[in-house]
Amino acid sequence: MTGGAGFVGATLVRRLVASGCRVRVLDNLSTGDAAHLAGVDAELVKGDIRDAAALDDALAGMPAVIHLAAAGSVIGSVQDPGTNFEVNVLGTFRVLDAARRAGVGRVVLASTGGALIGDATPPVDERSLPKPISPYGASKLAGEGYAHAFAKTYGVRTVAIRFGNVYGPWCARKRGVVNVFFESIHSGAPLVVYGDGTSSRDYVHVDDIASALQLGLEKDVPGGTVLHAASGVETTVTELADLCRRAAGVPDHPIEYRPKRAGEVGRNFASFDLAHQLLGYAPTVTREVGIPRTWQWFQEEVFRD
């Protein structure tokens, strides 16, 4: 798995070692944390996803590939589109060859929705037409681009599983929205809103997004699919400050609307049916219950001292 010490790696390698895998992460370590998989029964090999030698030995004897490693924020795209494509894109690619090379039978790889398709009538799916807006956007179409080749031209089995906006416990390194919010409570600062607080997204829970890349790993779909893994539920960036400062208590929680920032969708959320269909794909942790359990999280993990 690469990226495994990350945010959902940290979610998903536990699912498969209780599952009975033997899993090896091989992660940079730039946004993970080997603390993430402190007592977890699983090899964890440090090394980047853009050296073909390091990829060589992590995939020794692997029947399977789970890739997650990213550059993940849109922002950050945007300041260092170079940065952001050497990552997504020349990384994707030599993860890909590597497993061409290492005979390995099946490749699942994180994708996203909103950002890859840009601006779109919802609810978007696998039929809605890509057209990026942001450099994050353009780097995971040329991934799905590369594994449906790979999956064509030399019988990789590839799927590419398309996020939502993923939340839950894991991920204070990551600089989402929710996690940006409760950082903002506990600190007292107003809640930062980029634009007028009507944009939208899909917000689903980790535990969600681990079930859908499992079964992406189990499932005997075609390579070359492209699955959505979302809730199905469009929230608004003022809706998710109401759910945050709600769940902190802190209903009256001062909010600060700012400009909005480029390369940011409008309104976002997807159809996980095909998902449903192929996978058996279903999300069962709500807004509602996973944001004040990753609350919750966070003031046992990241706000106790």
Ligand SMILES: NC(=O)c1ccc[n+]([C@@H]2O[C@H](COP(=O)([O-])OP(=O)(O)OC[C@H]3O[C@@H](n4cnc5c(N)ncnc54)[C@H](O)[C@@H]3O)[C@@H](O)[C@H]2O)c1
Second form
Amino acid sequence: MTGGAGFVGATLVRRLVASGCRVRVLDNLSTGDAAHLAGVDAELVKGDIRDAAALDDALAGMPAVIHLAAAGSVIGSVQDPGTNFEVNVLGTFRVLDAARRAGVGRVVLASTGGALIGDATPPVDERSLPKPISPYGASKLAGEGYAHAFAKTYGVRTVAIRFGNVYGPWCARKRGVVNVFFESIHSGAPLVVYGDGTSSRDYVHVDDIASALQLGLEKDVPGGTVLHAASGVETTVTELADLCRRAAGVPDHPIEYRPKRAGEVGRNFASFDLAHQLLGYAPTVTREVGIPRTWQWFQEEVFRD
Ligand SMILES: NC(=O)c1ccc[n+]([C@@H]2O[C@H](COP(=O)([O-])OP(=O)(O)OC[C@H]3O[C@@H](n4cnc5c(N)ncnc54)[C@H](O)[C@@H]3O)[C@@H](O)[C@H]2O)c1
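If the structure you just shared is the form predicted alone, then what does the corresponding form predicted together with the named molecule look like?
Everything in the complex follows now, all chains and molecules, and the chain you saw is the first one.
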């Protein structure tokens, strides 16, 4: 698993190990942390996905690859599109090329719904025309392109899974809106909302994303398949702020509105019908359950000092 020491990886590695898989993680620990895998019976190799030799070593004897490693920030990609390109496009190419050389049976890739498709009328699905409005979205589309091409040209059985906005345990090192809101509440700062609060996202719990990725590994879908794994529910940023404030028991915590930021889509949520049909994927954690549970995790693991 590339990027397995990150937020999504922390849940997914545990799940795979618990189901009897042997897991080797390749991670450069740029945004991830070895502590995310503390006490987990998985092998952690420090290395970079841009390094073909490191990939050859890491993939030796592996029947499948889950490719999570990425420069994962939309805003980061606007500030530094070159690094985003190198990690997400060149890095993904190198992972696919190493998988081809190693004869790996299945490659599951982490992709994204909102940033890749851009401003479209939701719900988006696999037939929506991708028109990325950020370098991050473009880089993920390029990765999907290579995955499809490697499936058709070399028979690498790729499946790209486009996530909604993932939240849940181990997200504390990310700059995602849920943890930023929780940190603001904890420190007494106002919740900062960019735009007028009507922009929306599809918030999906990391347990559901881990299920989708595991199903992508196990189910026999044709190489080159692209699927959306999402909650299917549209949540505006104002609604999310309310969910976070209520979860923390501070329903009147102040909100500060600032101008909308470049590269961010307006409305987004996705249909997961195809993932349901092909993988049997269905989200199980509603936002009403998942947000309070995540606040609880922050209380126990992040804000305890
Ligand atoms: N979190 C979300 O809301 C979300 C939404 C859509 C898609 N995704 C995708 O899911 C995947 C996992 O995201 P995450 O939220 O866990 O992010 P994360 O930043 O927590 O995890 C990424 C991991 O990749 C590692 N990494 C980064 N660059 C690397 C490199 N060059 N070589 C080796 N390792 C490297 C990091 O150290 C980190 O452990 C990414 O591909 C991301 O684009 C995430």
